[in-house]
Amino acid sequence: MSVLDGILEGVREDLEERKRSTSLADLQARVRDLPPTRDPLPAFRAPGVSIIAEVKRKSPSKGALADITDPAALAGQYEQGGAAAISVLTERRRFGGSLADLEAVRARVDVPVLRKDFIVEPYQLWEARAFGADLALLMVVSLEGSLLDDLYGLAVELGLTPLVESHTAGELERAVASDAQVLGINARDLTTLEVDRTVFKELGPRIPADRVRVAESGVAGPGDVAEYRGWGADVVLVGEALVRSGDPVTSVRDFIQAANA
């Protein structure tokens, strides 16, 4: 069993537990009363590099990263520093996140919010919308057959902007075919957790020019963001380096300045 297989097994178990406590009808009723989602594309397509700053307590590869007792306050600091969007990890077992984190962040910031999780069923997209997300992560590696297209279609129907993530050339072909406007290249191989930042250098140029190119993983400092920019990234998602920085406002500013110098 790969690392990803183990994660997905836990994700599905937790998902079944949430379904027993909250029905799909309850989520749909909640969504009906919500205002429209925020569109991240104007910021993502603006000149220079945009930063998606992540609220992330731990990871399978590094373990505990930061004791984030107030995710909303951290997100507010990211926004103050100039982040174009906030990513919130909602997976519980390996990342220490929750939908409560997503809801708290949504209530605090005005920029778009991404639900970052291992989304494998429509129910999770309804959750994302119900708890305040504007974007939802769809990982090609975990969505076989027509499931990617089905979830992409539902996300758009709900007003969510899909961030469709790839790690290999084959995955990227499927991502491009989905018509997603925001395409992520993850430097981390989720089956092994190994990181190779040059994956973006190889695959980024294969993304059509009219799509938004997002570089994910492998950022240790401002120089890495600048390098991603040199390889054609429009947006860089940063998690670990920010939650460990001790000064989120300044760190986000430093990343933006380094990339756009």
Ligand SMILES: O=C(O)c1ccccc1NCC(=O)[C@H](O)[C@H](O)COP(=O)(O)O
Given for the second form:
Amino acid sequence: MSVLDGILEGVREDLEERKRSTSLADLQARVRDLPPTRDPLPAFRAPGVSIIAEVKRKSPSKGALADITDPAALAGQYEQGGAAAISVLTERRRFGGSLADLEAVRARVDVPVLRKDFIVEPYQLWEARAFGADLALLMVVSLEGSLLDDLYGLAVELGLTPLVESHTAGELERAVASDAQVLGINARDLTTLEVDRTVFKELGPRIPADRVRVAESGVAGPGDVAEYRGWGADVVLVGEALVRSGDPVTSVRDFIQAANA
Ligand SMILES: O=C(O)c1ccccc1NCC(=O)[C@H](O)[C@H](O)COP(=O)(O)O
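Could you drop in the structure for the form predicted together with the named molecule? We only have the form predicted on its own so far.
The complete assembly is shown below, putting the previous chain first.
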């Protein structure tokens, strides 16, 4: 079983449990009372590089990363540093996240918020919207057949901006065909956890120029953000380097400045 298969197994078990405690109708009622979502595209399409800064407590590749007791406070610091959006890992078992984190972050910041999770069912998109997400991650590797298009369609219907993520040329072909405006290339192979940033160098240019190109994973410092920018990234998503930095405001600022110098 690959790392990703193991994660998905746990995700599906947790999902069944949440479905037992909160019905789809409950989520839908909650969504009806919400204000519209925030549109990330103007910031993502602005000149220079944008940063999506991630709230990430732990990961399958690195174990414990940071003891984040107040995810909203961290997100506020990211925003202060100039992040264009905040990514919140909501998966519980391997990443230590939750929908409560998502809700708390959304209430604290004014920038759009991404639900970063392993979304495989419509119910999770309703959850994303109900708990405040403006964007939702759709990973091509785990969405076979028409599921990618079905979930993409529902996300758009709910006002969410899908971030459609690929790691291989074949996945990217499907992602581009989905009409998604925001396309991510993850440098991390989720089946082996190996990170190779040059995957973006190779695949990034295959993303049509009118779409937003997001480089994900593997940033250790400002130089890596600058390199992604040089390879054509409009947006860079950073997790570990920010949660470990000790000074998130300055780190986000440095990342933006280095890439836009
Ligand atoms: O981070 C992991 O180890 C991981 C393992 C398996 C599936 C997903 C994983 N991470 C999710 C992400 O894509 C990253 O959190 C995100 O791109 C930021 O990466 P980084 O800056 O390298 O922390």
